[in-house]
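Encoded as structure tokens, the following chain is the form predicted alone, with no partner shown.
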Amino acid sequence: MVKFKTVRGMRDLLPDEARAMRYVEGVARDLAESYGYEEVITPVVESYELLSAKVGEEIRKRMYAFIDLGRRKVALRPEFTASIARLVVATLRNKPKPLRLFCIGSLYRYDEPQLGRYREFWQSNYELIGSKEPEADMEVLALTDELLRRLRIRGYQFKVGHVGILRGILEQEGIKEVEQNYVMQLLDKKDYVKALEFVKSLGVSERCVEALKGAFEARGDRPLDALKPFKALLKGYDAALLALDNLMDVLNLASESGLKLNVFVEAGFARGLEYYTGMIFEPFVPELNVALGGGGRYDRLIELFGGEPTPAVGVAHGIDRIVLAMRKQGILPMVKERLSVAVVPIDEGLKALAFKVASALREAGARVEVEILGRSVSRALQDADRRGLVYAVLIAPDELRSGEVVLRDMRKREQRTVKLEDLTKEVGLA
């Protein structure tokens, strides 16, 4: 006989991964609703094109993407911001701005499976739509914060920089889109040697190549003091300057908010994705070597699909890296399960009453088990307290005809009769 295995980087979620990756979940949908963020839910399959535009080369080679029986190329999603856009572009696009949209659900990309990166994963992701104010970037970090702390997540920092200061560097240098794209791959990497060379490859100045290596050097927690010194390398490079001042004008807004954010800036960050335009960043705790999630803005995505010129921020939260993190610190929390009760009916006469008996439970809110397979009570028992249950309900003809019901605690092996009109109340559910 065939014995069937999960597909590599595929993972089966037994009842207390699910528990947790719901427990995860849920907080993420309570934060969305306390921002004012409303939730829409894309398809799992979209157009290979839509997807593959501008997500980055390395993340289009592990795209799970195929030929479909109308002959048409489509992809399971690597992430969700390309479905999201395509929805403003599609729908959503009179709607009053900004737009604050939130969507959870899995993803798929074909990466080497470790630690923390499956090729199977989820995250709440959220979206702010049509804002190209300071503010509108501190609010993803704001809610990130948040959501870290409602979880009760110890030690995590934000590695934070910005796009538009290295591409504003390479643009005014006449560097090409696609030749930057490859510069940020690199980056993305951490091989800042491989990725000077490159630079050096297409005859840029030598004052680029300075402003570069002040970019990659330009890191530490306190951004001031990180950032002033590599301001006067570009000098001359007017975009890059914007994009400086706008970090800094972010991370001022967030600090005289109040936002007790722990960051660590960083001039030469990238990330992947190529339709990041402005602030970049993502939160890591000591205890994992990857990102538990990561934003940015993007604001020319939705034009480059059809829309209006409409400026943007987002961020992902990768849920099972939240939850594995949680579990290194020892911090899942024990999730309140309802009451379970088994009901147990002594003889074939009394089926039909166990399971109104059952229903009536339910309704009350118990999580009820009706004993089906036919076994004696002893073994029905048995197994009711080999999975935990907290009572069990005998249904007997001998106190029936009181009107009772032997009500077992399972977890004190006691056991008393009680009225049957009286059931939910003795359990404790009235």
The other form holds:
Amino acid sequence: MVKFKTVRGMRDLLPDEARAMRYVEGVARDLAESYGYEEVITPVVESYELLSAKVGEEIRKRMYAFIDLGRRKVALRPEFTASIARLVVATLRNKPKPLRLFCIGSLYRYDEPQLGRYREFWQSNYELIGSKEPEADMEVLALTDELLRRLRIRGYQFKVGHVGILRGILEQEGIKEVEQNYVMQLLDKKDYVKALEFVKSLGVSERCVEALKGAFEARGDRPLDALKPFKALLKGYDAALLALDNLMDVLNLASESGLKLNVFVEAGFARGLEYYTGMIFEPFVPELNVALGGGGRYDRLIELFGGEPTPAVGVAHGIDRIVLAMRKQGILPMVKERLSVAVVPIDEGLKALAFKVASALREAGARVEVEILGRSVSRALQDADRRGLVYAVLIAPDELRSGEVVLRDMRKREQRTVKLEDLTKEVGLA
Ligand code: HAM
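The block above covers the form predicted alone; next, return the form predicted together with histidyl-adenosine monophosphate (HAM).
Every component of the complex follows; first up is the chain already shown.
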């Protein structure tokens, strides 16, 4: 007989992991609610053309793409943003702006499996559609900060940049979009040397090389100090200068509004996705060398998919990586467990009553497991003990005659009889 295993890169999430993932999901959902983002559920399978259009070479070549039985070229979604843009163009085009949309679910990328990198992973994704203003950029930064804060993650920092700076320089040098995209891919992998060599091979001006070198060096945790000297190198690159000012506007607004973001600004920061046009960011914690999320502004995607020109900005949080960070910081499990109770009928004739007692306890909020293996009391208690249940309720004919059951505190190893009608109160639930 073949013993089946999960496919390479795919994981079973066992109860501890599943509970932690659902916990983060719950906090993310609550956050969406408190910022006014409405949930939409989009399909896992979409047209390959849609998903691959602007996702960038790195992800494009790792997509799970296939021909379906109707001969359509489709793929498992590697991210949500393309689906949301499609939805906005096809179905929500007449909805008043801004639109705030939230989605949560699994994504698929044929990445090399390693810590924090899986072939199936989960994101909570927020898209804010219809505003070109810095306050929209700030909102997605703020909600990301709030998510990490609500989860009690410590020491996180936002790496922030603006693709308009680099693209503005390259555009003015007459570099075509495909070549710009290649430069961005190299920078996403921090291959600054190769990026410069490539740009030089295209015959750009000396001034351009200096501006790019300046961009790679303009970095630090004091945005103003890091960017000010660099600004001089951008003289004459008008679009890049506007981008730099826009980045400062977003960061100033954040600090003036009291948001205490720990920012590390990088003028040479690029992300692999090709649809970004403005501010981009990724939160990190010191314990992990991969980003907990990623986001940015994409003002032309909706138009590219046939909609009205519509500015937009969004962010996706990597739920798996957030759980990993929480585990590393020792803040899991933080999920408040329900009070757990075993209900054990001691006599064949008391099985039905055991279910009634269990129902009443569940209604009061307990997690209840009824003995269903017909084991002896001592075996059932041993098992309840091994699995860390808090109470056991023993239903025995003698006590029942006076309307009572035996309540055993599994931790203290003490037991007493209590009135059946007082049981929920006695375990602290009423
Ligand atoms: P992304 O940076 O490709 O952005 O992914 C966002 C986050 O998803 C990453 O920071 C990471 O936490 C998680 N993630 C990505 N790949 C993996 C993987 N193989 N294993 C585990 N976690 C992973 C986007 O997806 C954009 N759609 C974000 C966005 C929304 N931009 C604007 N709106």
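Rigid core here is just the name for the largest C-alpha set that superposes within 1.5 Å across the two forms. Numbering follows the first chain given and starts at 1. Worth saying up front: this structure is predicted, and the values here are computed from it rather than measured.
Superposition of the core reveals a Cα shift of less than 2 Å for residue 267 between these two forms. Once the cores line up, the CA of residue 33 ends up less than 2 angstroms apart between these two forms. Relative to the superposed rigid core, the position of the CA of residue 21 differs between these two forms by less than 2 Å.
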